[in-house]
Each structure stands twice: as C-alpha cells, then as structure tokens.
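Quick heads-up: it's one chain on its own, the form predicted on its own, in structure tokens.
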Amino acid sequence: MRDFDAFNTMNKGFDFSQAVAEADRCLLCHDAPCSKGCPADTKPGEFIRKFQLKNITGAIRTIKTNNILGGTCGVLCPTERLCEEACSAMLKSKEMPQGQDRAIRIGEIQRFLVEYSWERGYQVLKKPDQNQGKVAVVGSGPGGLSCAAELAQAGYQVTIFEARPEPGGVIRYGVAPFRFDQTFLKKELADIEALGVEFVCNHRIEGEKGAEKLLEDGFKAVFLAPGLWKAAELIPGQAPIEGLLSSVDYLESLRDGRLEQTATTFEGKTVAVIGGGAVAMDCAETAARIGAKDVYLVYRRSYLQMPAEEKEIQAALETGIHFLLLNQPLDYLTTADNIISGIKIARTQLGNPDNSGRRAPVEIAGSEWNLGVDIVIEAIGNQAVPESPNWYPGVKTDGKHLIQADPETGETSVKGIFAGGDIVRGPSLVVNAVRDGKVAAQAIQQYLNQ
C-alpha cells in the first residue's frame, strides 16, 4: 500500500515568528489600500495592524467576524492579484509600475492567524441565541457557508442542504489535497458548527419546484449556492469512452476515498489534460503525483494566456508536467474495445482578440496528429447541471442556466429566495462566493425585517 500522508496534507505555513516579522514589513496605511482589494471585506489593513501592536485575539476576531472562511481564503486566494497587488509596501510609482519591493504575504499571515486560534484554542465568535427564525441554505461550498455564518452570527436558524456526503463543496472535491487538507477544512467548518449552523448532508434539493418546497416547509428565506458541478466537454453529448474522465469525477475521486483506486490506475500510464486553468493544473500535478509515467498538458493558447496563476503553473513545471501550447485537441482516438488511445489535435497560431480579450487561437490547415495516451481528463471549465431550473423554476435562469440575482443583494426573481457563488457567476474564486454569502445574508435579514 502507497503512503499517501505527503499527498494529503498541505504545505505548512508561517510559524510566529515569520508571521511577526512579515507584519512588522506593513506600512500601517491610514487608508488601507489592501484592505480594499479584498473582495469579501476581511480588512487586511485593521488585522495586521493589530497583530503588529501585539493584539492577537482582536486580530483574529477581525479576519473571522468579517470572513468566516479566512483561513481559507487565506490559503486558496491569489492574493497577489488581489489584496497583496493593492499593498503600499510595493513602493509602485510611474517610474516602476511593478514596484520597487514586494507586497506583504498578507495571505500568510492571514492563514497563520486562524491556524493560531485553533492552537490555542481561541473561540472568537459565539453561538448567539437563535430567536430569528429559520433559513435553509442549499450547498455548502463557499457561498453557503458564508451566508449561513453570517446569518448564525445574527440569530437565525440555519440549515445548510448538502447533495454530497460531506460538507464543503468545491474546497473539499475541487482541490488537490496537497493544495488544501482535510484536516485543515475539518476546522474551518467546526468554526461554523459552533455558531449554531446544522448541515444535512445526503441531502438532495431537486425534483420540481425543490427549492420553493422549502418555504412551504417553514423556511423564512432559501439561499442557493449548490455550485457548478458538470464539467464541460470538448465534444458535448460524447458517448462514455473507457480511459475519459472529467475534471470534476477525477478530482472528486481523489478525496472521496477512491484515492489507492485511481492511483492504481494512473500508475505508468500516459495522461493528457485538457485545459489551462487552475483546475487543470490540479489534475495534471495530482496525476504526476499518484504514479502517472508521463503527463501532458495541452492547451491551445499560449503560456502567457493562460487562465491559472503563475504560481500554479510554476509548480506544474516543477512536478515535471510537459506543456503542448498552441495545440487544439480536436477529437479522441479509441481501441475497438472503446478504450481511449489517443488523441486528434491541430496545431494553432494567435489571431484576433475574442470577446475575453485575449488572441483567439486559429487552427494551422495541414497541422494535424496524434498524441498517443491511456488516459485522458477534461478541464475545460463547469457548467450548472442541464436540470438544475427545475428545481426553482419560478426562479429566472439564463442561457446557461446559471440563476439570474441582484448582484447587490443576491436577490432572484422569487420572494424569499437568494442565490450567490459560481451558480451565479459561473466559474469563480472562492472569495468572490465568500463576498455573494455575506451580501444575501444582509440582504436576507432586511427582507425578514420588513
């Protein structure tokens, strides 16, 4: 049996004394402008300033009052194109646009922080009286958890709906364990527990009119945030091919307890990943890691177009991943026994710029071949399941069936019921769910106010 202890468990983080000496760089700026460039508000400026006069209990009071995944955060956010970019301490002027020193690891201190009161045992928030009622939360990914903490916070009974056997939605099976534990998820949650959330797991909210049952079933208001669980293909409506997997199934299998299954399978085979965003970097680092001989990332832009951080890539390289840019999978290669063996691609060159802003790769004529492969994984982006309108079809949905909300508010089209996270948006980071959560649960509170 295969150790798979290092392959579960992230990277440590700052001890105490890099944590001080990192925060003693901070300018302490009157107006903070890091604290700005957070999308869900969890004031960088005010927790390193008190953690810099030694104020520890109050600065993690801050980071949790004001983003109850900040541990999270602090580990899966790209901070330096975030807060960390908006840091004075870069020393930016018109002469050196990139700074002439670099921003504080505002990330890590935040992550130190939170990992520090769980040492020590520092309960900041309390479970209040809950005497306002009850609201029904559907998924508990990011978005919801957030909604239900800051609802909790304020008195109200939250039940949080989870379709999966365990709570935390895309942070739990959309992320390379090595990238961010259980252990460390296990606490982030037990955090939300204490304020009073309960979670159903095993619990789907489907079927017609699922959502709006919950109203009639003595729910105030309903927050959906069930997140975007169906991968996209290259080829939609492809017939099951034997060796095809999605990003979604693979990573899922990862941290479900199929980990020694799909490490038998992966092990001295060739891998392909399609993509070239931070999820297919996860899959193709996590597929090196589990025993795959070789593996390619094929991608038909090039490097610098690349949707996922430089630090991803950065450690895809490092994980000995062979990138193929400028190549367009085209089509996939199967035994008679429909097993995959490869695939069709053509080679590209950049053209105009697409409606992303970014030059549209363009097919070369003549350039086509094939990559010979054993297993292929998609990841190529989520979409929200074909059949999810039905269940709040008074709901208005659009084209993608993503939910149509206030983005102010998270309010829909339906009295009482809100949504947030990439069920909204479509794909996005979690701190954006994390900020949709805070929104509707404030907007929530004034509609049950009225």
Ligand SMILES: Cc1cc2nc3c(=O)[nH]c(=O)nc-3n(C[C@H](O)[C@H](O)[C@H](O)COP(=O)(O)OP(=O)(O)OC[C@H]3O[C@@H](n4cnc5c(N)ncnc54)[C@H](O)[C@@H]3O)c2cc1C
The other form holds:
Amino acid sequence: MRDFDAFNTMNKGFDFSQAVAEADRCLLCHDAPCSKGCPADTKPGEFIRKFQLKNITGAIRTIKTNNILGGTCGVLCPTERLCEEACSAMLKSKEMPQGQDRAIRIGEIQRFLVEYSWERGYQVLKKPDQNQGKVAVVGSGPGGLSCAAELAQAGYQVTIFEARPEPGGVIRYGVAPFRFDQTFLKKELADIEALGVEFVCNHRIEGEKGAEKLLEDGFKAVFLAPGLWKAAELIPGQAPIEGLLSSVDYLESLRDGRLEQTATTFEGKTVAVIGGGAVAMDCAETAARIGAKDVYLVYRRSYLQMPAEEKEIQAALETGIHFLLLNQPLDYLTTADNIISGIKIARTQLGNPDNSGRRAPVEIAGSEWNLGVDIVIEAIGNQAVPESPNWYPGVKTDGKHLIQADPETGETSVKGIFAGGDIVRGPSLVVNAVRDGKVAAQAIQQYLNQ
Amino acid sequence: MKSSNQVDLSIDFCGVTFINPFLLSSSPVSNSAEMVEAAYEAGWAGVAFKTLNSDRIPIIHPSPRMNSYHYGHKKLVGLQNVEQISDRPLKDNLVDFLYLKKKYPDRVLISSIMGFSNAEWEYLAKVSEDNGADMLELNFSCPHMCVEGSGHHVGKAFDLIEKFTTTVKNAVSIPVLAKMTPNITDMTEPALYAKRGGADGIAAINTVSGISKVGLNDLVPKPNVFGIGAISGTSGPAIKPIGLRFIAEMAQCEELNLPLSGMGGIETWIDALEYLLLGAGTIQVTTGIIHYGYRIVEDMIEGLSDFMVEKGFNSVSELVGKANANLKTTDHFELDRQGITEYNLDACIGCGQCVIICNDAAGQALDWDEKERRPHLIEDKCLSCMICSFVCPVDGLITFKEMPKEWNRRETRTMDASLEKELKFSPYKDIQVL
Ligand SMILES: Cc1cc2nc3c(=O)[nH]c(=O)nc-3n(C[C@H](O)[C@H](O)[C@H](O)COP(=O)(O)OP(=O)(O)OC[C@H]3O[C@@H](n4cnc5c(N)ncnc54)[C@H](O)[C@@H]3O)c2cc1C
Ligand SMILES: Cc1cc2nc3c(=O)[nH]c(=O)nc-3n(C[C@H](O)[C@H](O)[C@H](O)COP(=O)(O)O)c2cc1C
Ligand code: SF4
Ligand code: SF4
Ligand code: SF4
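Form predicted on its own already given; the form predicted in complex with this ligand follows:
Now the complete complex, all chains and molecules, led by this one.
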C-alpha cells in the first residue's frame, strides 16, 4: 500500500502569530481597494481591520456572513488578480510605479480566521427559527452551497439535490487534494449543515423537465448550479481509446475512492496532458505526484497565453512537468489493441489575436512530429453536459448549453427558476459561483415576497 | 454565538444612562459637533467635549503640536502632545452642544471645563448646563498648559481641587466628574479631595508627563516647536499600565467609592474590558482614534458583546471591578509554590534567542545543543522568570508548569570557592531597636 497522506493533505496555513504579523502590515485603507476587488464581497478591508483590533469573532463573522465558503476561497482564490491586485501595501506611487513591497496575503489571513473559528468552536452564524418556505437547489458546488446558506439564514428551508455521493462539486471531486483537501471541505460544509440546509446526495435531477418539475413538488423556487461536467474533446466524437482520459474523469478518479487504482495505472508511465489552463495544471501536477515517470504539458500557444494562474504554472514547473509550448496536438496514435501509444503534434507560431484576445496558434507546415506516450489526459475545457437543457427546457440556454441568466439576479426565462455558477458563466472561479449564489438568494427572496 | 447587536451594552453611570460604555475623551477627537456627530454615527455612546475655555485669554496651540512615538514598525505606541484646551470661541462650542443634544438625545454630552478662578469655573459650569450638557468633567489635569495656575497645577494642589469642585457643585445640578492627572504618586488622595468637594465620579488618566524622543540633529526634544521642546503629555498604548493601575487603586479604595471613567491607551475591546474589569464604569479614548479613526468603536462593541455572550455576562455593570478581587499586594503571594518553564521542542525552529537571554538575563538554565541547534533546559536552574517565552517566535512553545513542593532550585554558583578564605564577612544580625 502506498502512502497518499501527503497527496491528500494541503499545506498548513498561517498560525496565529503569522496571521497577526501579516494583518499588522495592513494599512486599514480608507476605501479599501481589496474589498472592491472581491467578487463575493467578502470585505477583506473590514475583516483585517477587525482582526488587527483584536475583534477576532467579528472578523470571522464578517467573512462568514458575506461568504459562506470564506475558508475555501481563502485557499483557492487567485488573489493576486482579485482582492490583492490593488492592495495599497504594495506601496505603489507615482514615484515608484512598480511598488516597493508585496500585497497583504489576504487569502491566507482569510483562511486562517476561518480555520481559527473551527479550532475555537466559534459558531458565528445562526439558524433562524422561522420557516419561510421550501427552495430547491440543484448541485452542491460552490454556487449551490452559497445560495442555500444565504437562504437558510433568511429562514428558508433549503434542499440541495446532488448527483454525486458527497457535496462540494468541483472542490470535492475536481481540485487536486493537496491544493484543497477533504478535511477542510468537511468543516466548511458543517457550517452550512448547521444552518439547517438539507443535502440529498446520490440524487441526480434529470429527465424531461426534471428541474422544472421541482416547482410542482412544493418548492417555491429553484436555483440551478449543476456546473460543467463534460470535458471538451480534442477530436469531437472521438471513439474511446484505452489510456485516453478526460480531465473530468481522471481528476474525479483521484477523489472518489479510485486513487490507488489510478496511481497504479500511472506508475512509471509517460503521460501527456493537453491544455494550458488551471485544470491542465492540476492534471499534470497530480499525474507526476502519483508516480508518472514523465509528464508533458502540451499547449498550442506560448507561456504568456496560458489561462492558468501564475502560481499554478510555477507549481507545475516545480513538480518537474515538461512544458511543450507552441505545439498543437492533431491526432492520437494507437496500438493494434486500441491502446494509446502517442500523439501526433504540429509545431506552431503565434499569429494575430483571436476572439479570446490572445495571439492565435498557427501551425507550421510540415512540422508534424510524434510524441510517444502511455497515457493522455485531455484538459482543454469543461462544458455543460449536452443533455442538461432537457432538465429545464423552458430555461433559455445558448449554443454551448450554458444557461442564460441575468447576471445581477440569476433570473432565468422561467419564473421561479434561477441559475448561477459555471453553468451560466462557463469555466470560472469558486468566488464567482459564491457571488452568484448570494445574489440569486437575494433575488429569490424578493421574488417570493412579491 | 449570538450576534453582537443582540447584546445590551448599556450602563448607568452617575445616574446617567449610556448606550454603551465607550466615550470620546476630551481632545481633538471631540473638538466640534461635526466630528462628534461622525463619532456618534460610528457608535460612540457619548463624548467628553474638548475642554472649553471662557474666552478670557486667547488659546493658541503650539505648532507642530504632536509627535509620534514609534517602536520598530509599530506606529503610535505613544503620542506626545503640547496641545492646549479648546481654541474655539465659547459660543461656537455651546452652539455645537445644542446641535448635538437636539439631534442625538440618547448620547451623553459631557462638558469638559477648565477655569482659573472660582468665578470662571462657576461660569463655565453654568453655561454648560444651560446649553444641554448632561455632565461636567473638571479638567484638573492638563500637563502642559502654557498658562500658570491651570491644568495639572491644580491637580497637584489638592485643596484647590476641593475648592473648585465645591464651587461647581454649588452652581449646577448635573453630575460632576473630576479628571485627574497621573503625574503624582497616589491618585486616591486628590480623588478624595474631589469627593469632599462633591464630585460624583472620577475620570482618569490625563496624559503622563514625559519626553519620548529627542531630535538627534537639532538636539531638540519632540515635538520641536521652532527649536524648543518641552516636557509634555504622553498618551496611547505606552501609558495603559499606568492608567489601569490608578483606576484599580481608586476602585479598591473603599473610602472613595465613586464611579470611575477610565482612559489611557485604549484601542481595542480588550483594553476597554481591562479597564472595566479593574473598576471603570465607562471608558474614554483619544489616541486610539488618533491612530485608527472613530471606526474602532465598532470593534469595541462587537468584541465586548461576543466576550459577554461567550462568558455568560448579561450586563456591562456585572463586569465592572470584577478582577479587583484577584488584585492584591505582593505580600499575598504563596511563595512556597514554585514552577519552571516547559519546552515543546518539536515546535522549536532553532533560533537560539532563548539561550542568549537566559544566559545574559536569567538563570543560565539553557544549554545549546550545537549539533541539533536546539536548547536544552537544566530544570533546577530555571528561575521561572519566563523571559525566554517572551522572545521565542513560536506561540505556546514555552509554557509555565508548577513543580512539586519537594522540588528545589539550585543555588546560583560562585566562580571560585577558594576565594572564600579571603572574605571579610560575618552574617547580618538584626538589631532590635526599642
Ligand atoms: C480541476 C479544477 C480546478 C479548479 N481550481 C480552481 C481554483 O483553484 N480556484 C478557483 O477559484 N476555481 C477553480 N476552479 C473553478 C471552480 O471550481 C468552479 O468555478 C466552481 O466549482 C463552480 O461552481 P458551481 O457551483 O457552478 O459548480 P460545480 O462546482 O461544478 O458543482 C456542480 C455540482 O452539481 C452537481 N450536479 C450536476 N448536475 C446535476 C444534476 N442534474 N442533479 C444534481 N446534481 C447535479 C455536480 O455533481 C456538482 O457537485 C477549478 C475547476 C476545476 C475543474
Ligand atoms: C492631542 C491631545 C489633546 C488633549 N486635550 C485634552 C483636553 O483638552 N482636555 C482633557 O481633559 N484632556 C485632553 N487630552 C487627554 C485625553 O483626553 C486623555 O486623557 C489622554 O490622552 C489619555 O487617553 P488616550 O491614551 O486614549 O489618548 C488630550 C490628549 C491629546 C493626545
Ligand atoms: S488594500 Fe491592502 S493594505 Fe489596504 S486595507 Fe486592503 S489589505 Fe489592507
Ligand atoms: S473571497 Fe477570495 S477574492 Fe474575496 S477577499 Fe477572500 S480571498 Fe480575496
Ligand atoms: S527561542 Fe523558541 S524557537 Fe528559538 S531556540 Fe528557543 S525555544 Fe526554539
């Protein structure tokens, strides 16, 4: 038996004195830019001030009332382009436009405070007594959890339907466990359960009008947050090949009890991961850490065009991933037994910007080459499950099956049905899903109070 | 945990109800109604308005009037100021009184006054009462008034305290606090004079006379008022121990038995709570606001409320003086109980600061394992001074543990026992003087 403890456990966060020292660096700005930079309105300017002034319970209350996944966000948010982006502590001025110091590590302080609340048993949120009626939430990812918690605090009786055995969505079955582990998730979920939210797991809302029918089953409103659980394919309609995995299936296998089995398959193998986003980095880094001999990251553009966060890219590089930039995979090579043996790849150069605003890869004629590999993981984007529109045929969706919802309220084209998270935005962030859940919860209350 | 807005923080102090015990003290933070209004909006329960003057003599503040005392990267550990009492016309201050009482009837307006003669004290007391003040605070304590016969000069002449307090009490019917200077050895004595004069409560402390910084290029103590420095008022966290001590002593003085308004170095709810626990019924703040702004009251309210919920206190008055039962003079200590430090070396990062200071300033009870780079405690040399735990960078690594009664500490060694034969010494014999 291999020891997966390190793989399954994330690094420790700040201890008390580290957190105090970091919070002490905060300038307690007048119109705190950090607070403006948080999509979920977690109010870092306020919770750091409270912490600095020793009002620790208040700091935790600020985080948790504004962001029920405050701990999770503290760990997973790409803070350098959110709350920390315009932090005054970088000491940027006209004289020193590059700044003279680093931003306050807001995410880490936020994580510390939430962990401290667990350690000390501070329950800052209350379950109200009143019953305002039943609301259904489809999907227990960050979006669903946030909407449910917000409504539960307002006195609604919320049921979350979750297809998988345990709640959490991507943060349970997607993100690499050494970046975000189960123990942490369980504690954050306990705060939501304490509000009286009911979880119905192993219960997929599906079939014709499956989601819309919830309105007839006694639920006064429905919030849809099923996320994106179909992996995009390099070659659409590709027939199965042994050793060709999708990022969704692969990552899920690390977290649903099959870790040992997957690790055995990967032991000593040469693996290629196709893609340059956060998911690709998670796939590559995990593959290396469960025992692959060599992991190639095959990406068709160059370093600067990678959508992954800088710190994720660095982590992958430090794990020893070989980056094959400016390489466009074209096709797969297989053995006679339909086992993958390699990828046919063309070298590229960058051309003019495409729709995404990034310079487009242009294949170099005659540059094809073959990379011999044992396993390929496709991580080129997550999409809505194609049959999902059938669950809510009245709800307007777009060509990619994404739900069209009002960004300010989450309202869809069906009265009483709201939506948010990745199923509306496309691949996005935990903190954005939290925001969507919150604004939808407010809109749902308004709708129900009409 | 109950949310903070469910906790009732109100307290009765000298017969006046305060929505919470947090007040602005008399200083620039309470200089005008415009400022006090913002403070009320932030949550402060009342104000000791910037000390009024009667317009008899013009008040001109020195410039610059303050200097900050930094310690390392920590700003405003102390504040040095040479500010005078209010430089606004009395009429303007009184119009502001009317505005505040009209708009915020539930907030307490304490008029701080300072006179130079009986007649002036009486005059200021009356105009304050006539224009809405709920209470008076007699400023016997400003340490740096540029005018002789005022401020803490009165605070040190105890008969004047009694005389002026009597005058004021005869002139008004609202409660009267006497605000004391800490620049004396015993505050209960002047407080008793104030009581004899009829004071309803004591406010303390005003700023501590001090010098916190000397300019090294110009050799002028700060603030440098065009080449001249002065012994002036120190305030802020650096003076909290002094403020707490005077409040506790007055609270324990049975003869005094007056409500106390505590101040000196309060920034957080914990500081405020310490003042309450040692006997203050309300607390006042200046330097904390000079550092952070009025917003700190939000954290005082929330922090104190959460504490009360967690510990099961139902009202602020239950907290007042609660720690004084455990505050005794040092002759009450049980000296037959002794302890030592305990090291959790699994958490040690190997900086060796403990070894340096234990050897240079304590029991020399630590050896340094050079290979492991870790301290080793020689238990029977440890003095339990605990200084190693103050410098150790790891929280909770070094703790105190009590030792069994039969345990003994080793005597500190002498360097060369052979020198004993050269000693000129016979043991001291106590001579009974009859
Ligand atoms: C590998 C990976 C790494 C990521 N890393 C980060 C990161 O570091 N930081 C960050 O901010 N974001 C990250 N993200 C993005 C982030 O996880 C998502 O934006 C976020 O989880 C979206 O939340 P959601 O609630 O919309 O959906 P999801 O998290 O996808 O949750 C949807 C849930 O709904 C369930 N469900 C689906 N259909 C049904 C149905 N019909 N009935 C019942 N239940 C259903 C699913 O099982 C799932 O539990 C990452 C994403 C991936 C894939
Ligand atoms: C700049 C400044 C001006 C002050 N002016 C007055 C005053 O006019 N009247 C008065 O009674 N106290 C005055 N004080 C003293 C404060 O009210 C308070 O007693 C003292 O500063 C201790 O509290 P703190 O540590 O919270 O500042 C002043 C203090 C400062 C710093
Ligand atoms: S922007 Fe930075 S320095 Fe300013 S309040 Fe926020 S965290 Fe503190
Ligand atoms: S939720 Fe994320 S973005 Fe918002 S303050 Fe916290 S760490 Fe920053
Ligand atoms: S001061 Fe603390 S961390 Fe440093 S050597 Fe001593 S015990 Fe270890």
